[in-house]
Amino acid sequence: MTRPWKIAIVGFGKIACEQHRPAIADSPDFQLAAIISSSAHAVDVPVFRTLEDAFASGLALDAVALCTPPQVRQEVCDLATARGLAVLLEKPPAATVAQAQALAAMGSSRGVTVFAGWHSRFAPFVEEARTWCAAHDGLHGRIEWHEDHLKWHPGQAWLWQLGGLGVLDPGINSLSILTVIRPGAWHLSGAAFEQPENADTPRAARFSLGRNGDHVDVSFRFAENTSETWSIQLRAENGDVLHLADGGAALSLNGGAFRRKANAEYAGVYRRFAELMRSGQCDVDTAALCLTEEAFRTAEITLVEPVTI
């Protein structure tokens, strides 16, 4: 294949309009050749309802990157792969852990690349975050993953379904940053939900996690209209703490100041994708998904108030 190498987005939401489509725009790697949805207008390249029709067109394409709703990703790869497209799939890459297994028995067995682009280890500071992490022992400490749903998922109502994980669609990008800073078999305990009447998914939820003599506590909650944090913040057994916010764009040592990066997650999905397709490879981690699996299997539930959708 001859770089740049086409690539159309399949499913055009918030995110794939403000992140995959600039991120796209800025790599030396790829070129937006398409968009593949029902409701993209005011954009400067060739849009089809499916991709079936882009095929039909006679487009030439290399890749696709899936910001579909994570329940109908099977059905998509299966057709992107079979026509030797690689695939970057938008977090979390499936609804179920199989689905997630799945997608990457399809890349492998072709010959093509399928990438779980978990966006959030790309952010500024998780490599350092993962250094110090590995240089301390008996970690200790909370996630908070707080933020307004009607700003980041306006008319979504997929993510209050089954498998659109409702609080935890956001939440997984922590644990997706948790599990690359501090890998290994984590244990998830004491899970809460609070589910609005007409949803299938939670709008907050709490639970323990643990491994090895770590130890951390989470919260996730959609909380309209008030201030939002993405903070990942650890203690450890000699007493140095680290603290990421931002979601990994702000870091704090032992309480100094915040140093800050401006994020660029997305041009470093799209750099590991391009690493991935030119060494023919698949990378599809599901550490995060198992987590969240976890957590939906043995929540407790209570009912609350219903949401607007």
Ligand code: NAP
Contents of the next structure:
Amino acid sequence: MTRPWKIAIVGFGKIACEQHRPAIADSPDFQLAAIISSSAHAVDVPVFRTLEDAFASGLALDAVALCTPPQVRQEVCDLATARGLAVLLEKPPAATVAQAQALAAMGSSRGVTVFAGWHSRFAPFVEEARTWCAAHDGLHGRIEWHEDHLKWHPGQAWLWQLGGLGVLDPGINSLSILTVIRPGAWHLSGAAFEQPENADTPRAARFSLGRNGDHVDVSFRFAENTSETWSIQLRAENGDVLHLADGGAALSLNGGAFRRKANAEYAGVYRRFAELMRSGQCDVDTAALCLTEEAFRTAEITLVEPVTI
Ligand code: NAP
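Given the form predicted alone, corresponding form predicted together with the named molecule:
After this comes the whole thing, all chains and molecules, with the earlier chain placed first.
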């Protein structure tokens, strides 16, 4: 394979348009060669309804970025890896941990890269937070991930269907950060969901996470027209405090002023994807998905008024 690698985006919705397409355009490693979509039009690359149609056209591809909802990735990943194409999976990599492991196995058994791209792990202050956590013991804190679903997930029926995760779809980003800055065996307890009567997934979720002397209370909430927050606050047993805000784009230590950096999460996702392709490796971490799956398995559910999709 010669660079730039030819990549196709599969599923041309919100995240594909707003993040993947520009990140690929700016990447020295990839060139957008096609879009696989039932609805895309007026784009400057060929559009095919299915990946089979793209193959039938004779188009040569090195990779695909799966930007569909997590419930529908199995078949495309199978088809792509069988042809030797590397696969980038948007987060969450699949609807269940077992499915994610099956996608990883498709890559490793065929010797091609499958990468679960947890984009929040590439936020600017995640690495500094990881270093801070490694230097501190006995962390106690709070995650608050509250956002307006009408703004970020307009018309997305899949989000409210089984496997779509509801409020845990954005919330899982915080867990992807926590499990990389504080790796280890987190266990979940006390899950409680508020679930709209017309949905299979919650619009609010609370639970606690524990790990070897650490304790974190988690609150995820979809709220319309209210202030949004994507925050992880941790206090160590020696009194030091870390506050990661704006999803990892801002950091305050010990109550000091926030430092902020421009976010370039998807540039990081594509850099890592290229590294994995160069070294022929897979990277499908399911730590965050294991926690959301446990929340779904154990949550006490309170039904609430229907959601507007
Ligand atoms: P979206 O706007 O609904 O786009 C998903 C696209 O997937 C659709 O436009 C459609 O593309 C295709 N698709 C294939 N099968 C589908 C089905 N059964 N139902 C609906 N769409 C189907 O969703 P999105 O926000 O881009 O999210 C896609 C993935 O990115 C999710 O895993 C999500 O967690 C992740 N993500 C989303 C955000 C965000 O802020 N929205 C941020 C980061 C990550 P075509 O019409 O082209 O066929």
